[in-house]
Structures are given as C-alpha cells and as structure tokens.
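Only one chain is included here, represented as structure tokens and corresponding to the form predicted alone.
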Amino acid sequence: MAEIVKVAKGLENVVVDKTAIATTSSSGDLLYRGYKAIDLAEKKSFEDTAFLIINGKLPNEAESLRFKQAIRNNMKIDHSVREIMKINKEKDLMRNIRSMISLYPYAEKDQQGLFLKMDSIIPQLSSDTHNAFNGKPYKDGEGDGYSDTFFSMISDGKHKDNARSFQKLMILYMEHEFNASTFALRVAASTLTDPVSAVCSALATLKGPLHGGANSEVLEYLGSIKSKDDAKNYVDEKILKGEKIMGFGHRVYKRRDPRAQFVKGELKKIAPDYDLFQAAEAIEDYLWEKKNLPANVDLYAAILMKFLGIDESFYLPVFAASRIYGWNAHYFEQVNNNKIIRPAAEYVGPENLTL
C-alpha cells in the first residue's frame, strides 16, 4: 500500500501540481504568464490579456485583431436559448448561466472552438437572464470589445466614460492560480470530461459566498457605515462575535491584495467622495490596525460596480465572464499533462458494526 501523506484541511499551502498560467510572486504580485496583472490591467485590453492567458504569449497586432473579432462573433447567442429563458424566467443569474452553458446548442466541433464560444457568451446570457425575469426586451450590447459590450448591457448608462475602469476590473478577475473554481474545473478535467461539463463544475463552485459570491454581501454592511466611529463599532462587534467580515482576508495574500489596492486606486480617481468608498477605507484602516487583515478585491470591486450603475445581480456573472478565460487555459493545461485527481481521506467513522 502506498504511503499516506496527511495535508492541511482545505489543502492550505499544499502544492498539488505545476502551472505556467499564473502565480503570486514572492513580492506579493499576481502574475499572468510572468507579467504583473496590474500592469496588464493598466496597459492592455481584455482581449490581449485573455490571449496571453490562453496562448502563453501576448498577441502581435494581427493576432490581436483576429482574436478580438473571434470573440465578438462568438458573443451572439442562438435564438432558441432566448426562447428557453423567456419560458423559464430564472431569477438567479448564475444558476441560469450554468444551465444555459450546459444546454447550449454548440455548433463547434473542436474543443478550442467550443471553449471560445463558452468564453464569449456569458455577457449575453447574463443580460438576457436579467431581462427575461424582469419582463424586459433582450438587449444586444454595443462597444469596441468584450468588456465594453458587456458594460453597455448591464450598466445604467450614466458612466460610459468609466468603461475602461470596468475593463481593468475584468482583467484582474481573469485568473488566480488554483482558486476553488479553477481547481474544481481541473478535478473535472482530470477525468477527461468534456469542456462544457468542466466549466459547469467551475460555475457551480464560483457561486459560493466564500469564493466569488462575496461582493453583494460587502454592500449589505457598507451602507450602514456613515462615520469612522460606525466603522470601528462594526469591526469590534464582528471580532467579538468571531464572525467573518466579507471583503477582507485571503488565503494567498496576508499583507495586501494587489488587485484590491489597484481597484481602490481606480475609485480614488473616479469617485473619491463616494460614500461607500469612504466607508470601506475606514473599515480597512481599522481592521488592519486591529487584526492586520488586508482588504481583498471583493471589497473595492463591489463598490466600483455599484458606482458604475451595475445591478448587484450582475456582480458574480462579471466575475464568471472574466474567470472563464482562465478556466480555458487551465482545462487544456490539465488534460495535456493529465493524471486523475483523486485524493485519499482519513476515515473517522465507526467500524465493525454488526446487524
């Protein structure tokens, strides 16, 4: 019998495989294929960053144009899917996105083409789900690229000048090593299941409040913070009860989440006096003073999207519409050097019972 190796619960600090897609450097920077994610967010388009994540290199001008056009062409969805959504009228956007990804009548025969189709349709699926439930007409997006088009579908139209800030956020959401949804996808991929099934595993995992679903919960408490004293009282009460404060703490980042600080910087430029931003800063400062607990990207991402006029129901689909490009890369990295992921468990139940 092979030797059993016990590891930390939740696989904390356990290296389970190798990846060339993303990592956090020793200095605390999130790297995509060796480039700082915050540099890519500042200087590159969503499409060029996605190309990098999937292909391992930045595109040249011709590759960039072809890839951008391929995404644009694939963003359109089949009419039959819209008919299903009209009948179903599902309120939960993530649940419906997962269902429609599974049910979609894909015409693509090769796995790369299939993945690109899945990558491209989440914005339209998100918008259509919301409109079908609310009895509104379907809306086709307008814009120069993937994130601009998505933004035009889901924002209130009052902050078009800040569409670039939304694109930066989507770039920072695109990839983050072996996070829970990515690992779920790789577990599925390791069985050599098809890309659609693997993505459905990832979407189901992303929906959890301890992974992608924290954004809305951030806004629930920030609205009640009107002063620094309110911030202190809220933090003290949570600490006393031993309760988690959403938007703070991270398995990887112990001192700072570079994504959070980058989005915070965006807010300082476009909305320095926004009440939710000021409340978040007050809580961040006090929580660091009390517990050395850093803000994570969910804190400021929620505020940015709220400021941009995006309904809370879209927050998690925005995450999914970005992260699916990372899932794309991880699926093929897994299957191209595969071994089924099947850990052991320590049994702690009863034995030798008799009837």
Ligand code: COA
The other form holds:
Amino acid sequence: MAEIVKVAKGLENVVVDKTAIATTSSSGDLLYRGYKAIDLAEKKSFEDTAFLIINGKLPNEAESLRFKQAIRNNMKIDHSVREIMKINKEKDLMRNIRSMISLYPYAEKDQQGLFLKMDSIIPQLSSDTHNAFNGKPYKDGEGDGYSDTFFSMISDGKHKDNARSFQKLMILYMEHEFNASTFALRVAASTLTDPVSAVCSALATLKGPLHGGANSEVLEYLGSIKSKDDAKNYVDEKILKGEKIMGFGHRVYKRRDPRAQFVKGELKKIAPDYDLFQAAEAIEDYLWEKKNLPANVDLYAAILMKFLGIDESFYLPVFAASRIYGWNAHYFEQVNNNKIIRPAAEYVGPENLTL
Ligand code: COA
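Can you swap the form predicted alone for the form predicted together with the ligand?
Next comes the full complex, this chain leading.
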C-alpha cells in the first residue's frame, strides 16, 4: 500500500500541484504570468491581461485587436434566451448565470472557442437577469471593451469618468492561483469533464460567503459605522461572538493583500471623503491593531462598486466575469498535464456494525 501523507485541514499551506499562471510571490505581490497584477491593472487593458493569463504572453497589436473583437462578438445573448429569462424571472443573478451557462453545448469540439463564449457572456447575463426580474427593458451595453461595456450596463451612469477604476478592479479579480473556485474547477477538469461542467463547479464555489460572496456582504455592516468608536465596538462585538468580519482575513495574505491596498489607493484618489471608505479604514486600523488581520480585496471592491453606482446584486457577478478568464487558463493547464485529483480521508466513523 502506498505511503499515507496527512495534510492540514482545508489544505492550508499544502502545495498540491504546479502552475505557471499566477502566484503570490515571497515579497507579497500577486504575479500574473510573472508580471505584478497591480502593474497590469495600472498599465494594461482587461483584454490584454486576459490574453496574457490565457496564452502566457502579452498580445502584439494584431492579437490584441483580434482578441478584443472576439470577446465583443461573444458578449451578446440570443433573443430566444432573453425570452426565457423574461418568463423565468430569477432574482439570484449567480444562480441564473450558472443555469444559463450550463445550457451551452458542452460537447463542442472547439473547446477554446467554447470557453471564450462563456468568458464573454456573464456581463450581459447578469444585466439581463436583473432587468428581467425587475420588469425593466434589456439594456445593451456601450463602450470600447469588455469592462467598459459591462460598467455601462450596471452602473447608474453618473460615473462614466471612473470607468477605468472599474476596469482596474476587474483586472485584479481575474486570477489568484489555487483559490477555492479555481481548485473546484481543476478537480472537475481532472476528471476530464467538459469546460461547461467545470465552469459550473467553479461558479457554484465562488458564490460562498467565505470566497466571492464576501464582497456583497461588506456593505451590510459598513453603513452603520459612523465613527472610530462605532468601528471599535463593531469589531469587539464580532470577536467576542467568534464571528467573521467580511472583507478581512485571507488564506494567503497574512499581512497585506496587494489588491486591497491598490483599490484603496484608487478610492483615495477618486473618493477620499466617501463615508463608507472612511468607515472601512477605521475598521481596518482597529482590526489590525487588535488581531493583525488585514483587509482583503473584497472590502475595498465593495466600496468602489458602491461609489460607482453599481447595485450590490452585481458585485459577485463582476467577480465571476473577471475570474472566468483565470478558470479558462487553469482548465487547459489541468487537462494538458493531468492526474485525477482524488485525495483520501481519515475515517472516524463506526466499523463492524451488524444488521
Ligand atoms: N474576522 C474575524 N476573525 C477572522 C477573520 C475575519 N474576517 N478571518 C480570520 N479570522 C480569525 C479566525 O477566527 C482565526 O482566529 P483564531 O486563530 O483566534 O481562531 C484566525 O483569524 C485564522 O482564520 P482562519 O479562518 O483559520 O483563516 P483561513 O485561512 O482558514 O480563512 C478566510 C481565510 C478568507 C476564509 C477568512 O479570513 C474569512 O472567513 N474571512 C471573511 C470572509 C472574506 O472576507 N472572504 C473573502 C476572501 S478574499
């Protein structure tokens, strides 16, 4: 019998495979294919970063234009599907995104092409689901690229000048090595299931409040924090009850989440006096003092999106619409060098029961 290796619960600090897509470097930076994610957010477009994640290199001019056009071509939803959504009237955007993506023809031979279709469709799917549920007309996005078009569909239209800040956030949400949803996708891919099924596993995993779901829960408490004392009282009470504060803590970043600090810097530039921003800073300072817990990206992402006039129901779909490009790269990295992911468990139940 092969040697048994026991690892930490939650696979904490366990390296399970190799990846060339992204890493958190020893200096605490998040790298996409070797480049700092924050540099890409500052200097590159969403599409060029997505191309890099998927193909391992930045595109040249012709590749960049072709890739952008391919995404644009795949962003639109069929009239017939829109009619189904009107009848269906689903409130939960993530549930509908998952259901609609599960209808893609999974047996398609061109798996890269199939992935690109799924990569491009989440903006319109979320916007249409929201509008169908609220009895509003469907809205076609406008804008030069993927994130600008998405932004035009879901923001209140008063912050067009800040579309680039939204794009930066989407770039930072794009990839994060073996996070829970990507790992779920890789487990599915390792069975050699199709891309559609693997993406559905990832979408289902992303939704949980300890993962992507945190960003829509942040605003539930921030609005009531009006002073440093409020922040202190809130944190003390949560710690006393042994409850988690959404938007804080991270499996990998124990001192500083570079994405959180980048988005915080963005908010400092465009909304320094925003009350939610000040409330977040007060909690961040106190939680660090009290428990050495850093803010994670979801804290400042939620505030940025709120400031940009985006309804909370879109926060998680925004994350999904970015991270799906990372999933795309991981699917092929897994299947191209595959071994089925099938760990074992230590059995602690009864044995030898008789009937
Ligand atoms: N609020 C309060 N305490 C927290 C906390 C939070 N958000 N995150 C971690 N802690 C505490 C834990 O209670 C634990 O304390 P203890 O050692 O006194 O028992 C310690 O910090 C370690 O936390 P743990 O949950 O074991 O870390 P993890 O690596 O397993 O989990 C997260 C990481 C992200 C799941 C966790 O930090 C969390 O639940 N955060 C809130 C949800 C969130 O914002 N998710 C988005 C992540 S990008």
